[in-house]
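In structure tokens, one chain follows: the form predicted on its own.
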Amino acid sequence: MTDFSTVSESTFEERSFWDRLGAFIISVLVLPLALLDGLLSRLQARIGIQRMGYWFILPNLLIFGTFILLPMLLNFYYGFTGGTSILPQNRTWVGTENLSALLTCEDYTRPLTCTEDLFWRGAANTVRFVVIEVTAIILLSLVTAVALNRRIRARGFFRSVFFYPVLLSPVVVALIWKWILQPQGVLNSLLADGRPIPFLTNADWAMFWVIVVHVWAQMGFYTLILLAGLQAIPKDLYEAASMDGANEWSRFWHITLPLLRPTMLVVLVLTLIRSVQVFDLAFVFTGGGPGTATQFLVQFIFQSAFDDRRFGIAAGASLLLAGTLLVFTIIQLRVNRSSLDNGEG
């Protein structure tokens, strides 16, 4: 027979450790918020609720000073000295040589005649890229994002596709399309009959590899960016000129491109960053190789200050960067400005 006075001593033993468990994780969780709670009760009072949203987004500002604002103001300080000691305090004051050196040319269009070849080689591999580059994103993303905003079978399966890239590291996308690329990887053993083609070793190929390499795994942050764009342009426009006799291409024309035209901005705006600032995809993906025929400006600023231990140069030549780059954000956002005015009016 079965004994339930047992069964029930062991029952309520066992809901006795399992509420006395829960009790003490109640008081874990509990206590500690309860005390953060009477804390910030006390700061309130004493400095007002005007005043607790600086309180909340500290911690966000400590992070931004310590890990961009102060290596940006360091950077301005060791463009301006000079030695090979990373300690401020051990750098001596040079003034502008560090910027006079990277500037000084006989002819700017032959870096051979520059005191720092290497940095006009790599401002030039940089303007290339940047212009092929943006281009291409620009308008595959237009027309993708076109395409995408259509009523299609498994439209969300194919933007997921298209975004997918984008969630890759870029140091796996460069080692997934060398081994594509490689003598013996895949591309050359579909292609070539006997004699590999020199993706990775001839100058032209390479930097055509670079570009589509970069456009193929960012694209899709821009298409998603432009589709967003897309799908905040009113229905009703569209059916309007439809009524009026208005074609598919001229409805693009007259009204999808005027009304994208903010949204293109912000794209043309961080592709032009984001391809200045091409560095982590290139560097593994070739090495700035063959020769310096895919050398960009970020490699030169690396290789200055942690190969080179030139850590002036090397801040010199990224101050010259940010200013370049600042310059074209700000002509664009002017010209853009300037047309918005011009429609207006």
The other form holds:
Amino acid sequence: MTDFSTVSESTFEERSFWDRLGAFIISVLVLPLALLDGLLSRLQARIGIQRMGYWFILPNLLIFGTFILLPMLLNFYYGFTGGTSILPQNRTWVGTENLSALLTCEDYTRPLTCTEDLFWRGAANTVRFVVIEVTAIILLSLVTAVALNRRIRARGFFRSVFFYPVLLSPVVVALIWKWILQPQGVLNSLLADGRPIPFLTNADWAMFWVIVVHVWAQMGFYTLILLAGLQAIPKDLYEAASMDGANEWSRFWHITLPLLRPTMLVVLVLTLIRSVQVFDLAFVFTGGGPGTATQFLVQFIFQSAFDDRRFGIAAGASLLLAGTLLVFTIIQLRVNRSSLDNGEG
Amino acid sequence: MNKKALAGLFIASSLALAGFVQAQDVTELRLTWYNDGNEGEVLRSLLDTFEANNPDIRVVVDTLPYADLHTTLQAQVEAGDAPDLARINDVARFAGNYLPLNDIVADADYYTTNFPEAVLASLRTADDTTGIYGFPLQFSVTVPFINRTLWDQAGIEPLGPDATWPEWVAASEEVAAATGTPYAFAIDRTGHRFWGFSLVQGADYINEEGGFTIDTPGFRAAAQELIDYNAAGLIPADVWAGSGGGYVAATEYFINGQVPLYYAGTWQIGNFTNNISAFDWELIPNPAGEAQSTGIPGGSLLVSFASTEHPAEVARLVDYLSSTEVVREFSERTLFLPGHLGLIEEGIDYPSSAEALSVALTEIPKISEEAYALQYSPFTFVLNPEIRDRLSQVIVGEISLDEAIVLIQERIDQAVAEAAAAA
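Given the form predicted on its own above, I would also like to look at the protein as it appears in the form predicted in complex with the partner chain.
After this comes the whole thing, all chains and molecules, with the earlier chain placed first.
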């Protein structure tokens, strides 16, 4: 019979310095956990296991309440107050004055006739951006996901290539592309022989490049979601369709697309919300220029608050933006629910 | 516990207690600061000297990024939790919250004698004509720079003091053409620089009632020149036309030798001294025009806040930092212009770029009253970005100059009316 105590003791003595250091560090790390366990066990004994769940979600709720819920409530209040003071108690109640200023226009097709013309320019730019960007992201992500779902050579490498931009900070992406596209940038050095091509100094070019760069930076993430959706589609459906003589297009149209619809709805909701919130990348990339050609709603909010100190106008515009996003989300949730109810998902 | 451990514990406790007792005797002042260059290091070494001579005061410097400085301070001031002192330049924002120094500094007359009245007045509320609340730690003025090497290569002599802006730009265009330089003129994208450019051409922003008038022949002339220079490609397109949103400096174009004439300010002297070695550059006096030759003042002020619990100690620190010798050393080591009138007149022995800095010093007495009034107006942070952004819109063709003038006027009138209603 083996004497385990002897074996164990001799093994401990034979351990290297690093093993013992590791054991020491682990025991130090475990100590607070053991103490916490003791505290939680006592707490559970006092309040019962049913209520323990609330204690576990409390830290996250505190963070959510402090950094999300409280600012949201403050923003709601600021939207109905005026003045340049930052503290809520020093602000004067103006009712719907801010919302009224934002929404008043003599002719809604001409921003200059609006009291807050830059808000309407920002809104028009945002709508243009959202329509083109969301469409482009969904189509390109779908095509890319389908391509990357096939048995192609170096598939893992290509998946990484498409996902890589998602890992970059929007500021880094914006600066890299700015260096490429500015009048003295890389692309102009390669293409232009005299006057540089106004990639960022012409309104149409600037909007085009903001969309291109945004799509490039984001589509990897949505491609990944769609790829997961594609891989969840049972292969036997394709085999059965092939046996029935369905060609590749028919299989895509009648199997892939319908079964991918819930995933595409998720992508649609996410892209829509993120593209309406477009700010950081575009702000660093073009600053909203040339003129106001790429100035979006969130930049208007940012500048109204932190450049002009018109916190009420900024908060009012935030409320309008939030309301718009809420409507979008509700519509899409209803569409999603009805398609699930109809068994399409 | 053995004897050694007991002895160690006793010594540690004694030291902690001694430190605690000593800490009780030391007043800690907090100074909020921002850095443009090396002035933070210079300040620290000056404060070390101050602390050595005043062992009962310790100064903690909290350095913030400039972009967040005034917003952070505003929240602190409104919450009654302002630092004891701060280095700021949006002075009107905190008027009414500064600590009156008249009765607690060693000699109040020293401040009124040695610092520009317009700068001291910028810290006062409307009904206050004598209060001292701080002093200009460092001064700046907008000035043009030329790439002297390019002018020499083109064989064109820089113009004299009576030349106007259009004459300078026309001459610079010739220099650019002769030397193959891509641009003739660069001007930072900011209303502050445009004020200087337009004031000498006859713009007159502040009317007799104390309100603002945008639509003047001088403003129109300067604005039209800026528009025309952009349309002709004389100005780098991405500075005024290509950018939106905020301040854009054209510094890189000058440092890289791509423009013979650049309108910026004296704060660039240190930058150019350190970063330009490929060519000779010069600071030239502000051009003349229909109106007086003037630059726009700037720089930062050291102020103290009324919420401080240590007014006497704050006053001692302000006395020290505003003293002639300290201002002289601070200016010499940072290559900043002093806001001290005696030193401006006397001159400073700068260790480098002495010629440019001496020309810069001669620009300070030329600053017009209107230039001071614009810079230190409570509405400067409304007018400046509004002019900048609306002119950019005109340059890219979104709106006309007439429409821009109306929009700027409406915005400034609205801000004045809101301030009047709040008062």
